[in-house]
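One chain comes next, on its own, written out as structure tokens in the form predicted alone.
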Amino acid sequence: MTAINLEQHLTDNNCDEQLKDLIILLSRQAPKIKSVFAHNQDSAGTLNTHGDEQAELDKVADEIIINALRESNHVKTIASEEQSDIIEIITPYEGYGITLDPLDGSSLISVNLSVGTIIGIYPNGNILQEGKNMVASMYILYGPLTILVYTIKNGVHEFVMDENGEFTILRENITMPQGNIYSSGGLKKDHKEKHSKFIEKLENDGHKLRYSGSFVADFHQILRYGGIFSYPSLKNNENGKLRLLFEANPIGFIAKQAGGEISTGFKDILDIIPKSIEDKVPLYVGNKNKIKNLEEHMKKEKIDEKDKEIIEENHINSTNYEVPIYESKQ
């Protein structure tokens, strides 16, 4: 019996033709990106818009995907973690908006650990809206196997890439189990007391620490085995490290479709309207019961003024950018 490939799976799930073409296009960039790993492991000597040092692979992966999207006729706007501005593309119709982390965890390439590409897809070219409005989300995980996970709001499905660069079904309609894995980003000395108490409770309940430094790899482990991933608000960094648009929203969208939840510790991340592409957010994602327990724990603990700002902040839409425009091929 022939295994179902990604294109057939999208067709069988009544995916819109333009969205299907876009997801297939993105999947075809995976073998191109993986093929450059061996010879692009140096630092690029530059910083991205968030002040993080770029690996050469970050820039290569970013270029591969953006060039493909410019030629696609399916995309109106692209926001990439490696770009300082939103890229707007002239298309013959109202295209999708794409958020892109081209190579999450790229510093791990040199020690041969898993890294990934994270993608969010929004309607009407507008990426500055709540994550819950996405039409699709996906990630590609480059490890011993190259894995693609996607949702078009009809469950979460996992595919594996074969020697020809084709993705075939591995698991479909994934449900996140309860599990006992936890990940906690940031230095322990910088954790706030209420987060530290929550982690201590998880450990006392028998949870095991698993943290690689690649968000997409650590989340994939949670998706498979259950548990909770966190990168919390820190004493010296109230909003944590992870980006709302490039990391939190796409992964949270998948988590919810698999029966999980994503939270700042106080509210659903997918309800936040971004102020800008640079927004960061404290993040907890995983099993629904664990997120519920987390939020109950946070509300019981003393809330400081900075937390009140995070809880009560009125996020408003902002398009204050210098936007480069590229004309796609007709």
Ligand code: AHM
Contents of the next structure:
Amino acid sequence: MTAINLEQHLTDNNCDEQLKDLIILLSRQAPKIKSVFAHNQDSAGTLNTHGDEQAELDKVADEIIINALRESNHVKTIASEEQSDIIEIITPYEGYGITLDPLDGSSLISVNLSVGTIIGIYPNGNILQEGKNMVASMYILYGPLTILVYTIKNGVHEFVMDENGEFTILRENITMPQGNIYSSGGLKKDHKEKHSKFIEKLENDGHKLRYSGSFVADFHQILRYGGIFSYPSLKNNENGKLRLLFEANPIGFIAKQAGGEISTGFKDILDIIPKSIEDKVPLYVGNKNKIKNLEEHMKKEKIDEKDKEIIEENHINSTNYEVPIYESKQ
Ligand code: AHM
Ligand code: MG
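Let's compare: the form predicted alone is above, so bring in the form predicted together with the named molecule.
Now the full complex is given, and it begins with the chain already shown.
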């Protein structure tokens, strides 16, 4: 029996035709990106708008995907981590809004560790809305295998790329187990006390550290083995490092479809209304119970006034946020 391919899977899951075309189009960029890895190993010598050093491959992957999306009739707006502005496309249709991290974890290209493409798909060409409104999200992970993980709110499914660039099913309806892996980004000296204490609890509970420096690869491990990934608020960087639109939302959408959760430590990240494409957010993603424990821990721990202001500021636009009641320690 031949393995089911991506197109068939989308059809079997009653995917809207335009969305199906778009996901197939995006999947077809994966072999093109993979094929240029060997010849684009250097730094591009430029910085993106977030101040990150760009790799040659960041730029090449960005160009490949944006060019493909421009040819699609189904896309109205594109925001890419490698572009300073939202790209508007004239289309006769309503068109989707796309967020794109063309090559997440690109500092690992030159050491041959796994990196990936992260994509969020929004309705009505509007990417500046809550992540929970997405119609689909997906990532492509370039490792020993090239795999594609997607959801159209129909559970989470994983496909593997063959030698012809075709994706066939590897795992269907993935659910995130409890697990015992943890990842904690940022320098330890910059971690705030509440975060450090949470990590200490995880370690004392028998959790094992696994952190590569590629969010998409680190998350994929959490998706399959369970546990919790974090890139927290830092003493010198209140909103951490990861970007709401390009990294947090698409991964969070997949995590939730797999039965996991994503949180700032205080609330669901997918409830945040973005203010700009550059927004960053403190991020915890993983097993539902662990995220619940984390949020309880954050509420219980003493919090200083500065933190409280930041938390309230972060949620000023949120629809259903309740300011937590902080217990003071004697
Ligand atoms: P990038 O999209 O420019 O590659 O940056 C994001 C990456 C994430 O993949 C990863 O979780 C994080 O940066 C690693 O940062 P650090 O080097 O501070 O550990
Ligand atoms: Mg990234």
